[in-house]
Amino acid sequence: MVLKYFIAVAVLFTSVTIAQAHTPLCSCFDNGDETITCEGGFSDGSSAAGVAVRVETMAETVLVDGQMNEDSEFTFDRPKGDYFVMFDAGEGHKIKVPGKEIVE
């Protein structure tokens, strides 16, 4: 009997955890224009308004700070030098966007 009431627990606790599980997505593309722009989103279709967004140095400054608009979008001015975007959900769910891969 104890073993049956374990195994539902287990059962309940998966299943929820699944259903909330979402992977964060972020792509950025160059504008044209000496700007770029970053969308964002998760995997189960939630929006990414108001979740941060850093554009920082390789060394970790931080050149911009903001955050997705009610869009889910986020443009900066491109920066000079190497720089990363940094998509960031909370602890598992941020992502790096290297600027060498933002391309038109």
Contents of the next structure:
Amino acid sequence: MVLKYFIAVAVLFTSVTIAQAHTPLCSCFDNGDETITCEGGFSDGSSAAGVAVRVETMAETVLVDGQMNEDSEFTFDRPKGDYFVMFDAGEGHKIKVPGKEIVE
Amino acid sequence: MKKKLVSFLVGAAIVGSAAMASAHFQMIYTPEMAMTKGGKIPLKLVFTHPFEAGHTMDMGRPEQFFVVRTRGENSPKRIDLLDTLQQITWTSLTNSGQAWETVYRARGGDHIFCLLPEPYWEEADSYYIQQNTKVIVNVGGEPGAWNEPVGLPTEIVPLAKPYDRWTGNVFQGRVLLNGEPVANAEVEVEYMNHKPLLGSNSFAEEAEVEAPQRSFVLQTIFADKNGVFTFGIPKAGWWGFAALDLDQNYQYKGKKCSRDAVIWLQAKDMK
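The form predicted in complex with its partner chain is what I need now, so please give it after the form predicted on its own.
First the chain shown before, then all remaining chains and molecules of the complex.
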């Protein structure tokens, strides 16, 4: 009985560990038509649908506030000045992509 | 007695298979399988002998060339690349042969490039060779359906990502014919020993390693009863795996055709 309980708990902890082993990923591309598309995801291949995405000025003024669509993509009009994209999947799961690094 | 007969028959089958050994390798080459950022990537399709940068065979126009892009849990998207191919001449250390090239724009995830070449008539052996080939390029580290069959007639499905192998890792693949595992499939393994030079469409003259004996040029291993083969990777670079003659009664234009499946990996040193 105790052994069964131990195994169940061990399995539970193992599962939790696996679930937390992923890291966030976000790549952005210039579509060449004044728009930018960002693709979000996780290193274990799980979906980023619904994850918050913000486009901010370097002074952290939010220009666009949105979320990844069902294909884990987010497209927005390219801002005029310097900016960055924040992929925000929660504490420890954020990625900042500087606008200067976004190319076709 | 019965056991001896079985042994003899198995031996004969192995010798028969060995006669198909070719060392021909269909390449789909681009410099980097694991890209940190997306962008345009060159692709060279060359049918050659990569360890020795030896005889390069003339490739006809491929029957199919396409990419399956998958990213995370998104549905796979197939993009036909056949019409983008341009004919080139590839120069090895011994001759030149007709090959093909294109440029592809890669974004995030897995890009599974698939080539079904026109069968090549091997005059010396009086049979055709068709090596259906896969190369998987990943951008950004987000995986897709790299471990799923694409559905090629002959195919090697990787059981480890071919783009994330450290030197010293093992690589496993499952050999399929029409989606079914091929028990005991014979698999040739060869190292890309001369760097492809994309500017000149040729191999570098300098070799990375020297084979101490002919056996090391082309290694032969066998899959198990589930069609799974295993290979330990001794050196960084590109390694090719060719499962041979998977459909032994297959004919093309009334002649024997060795229907093979090829996959490549790119290993990196830990440093």
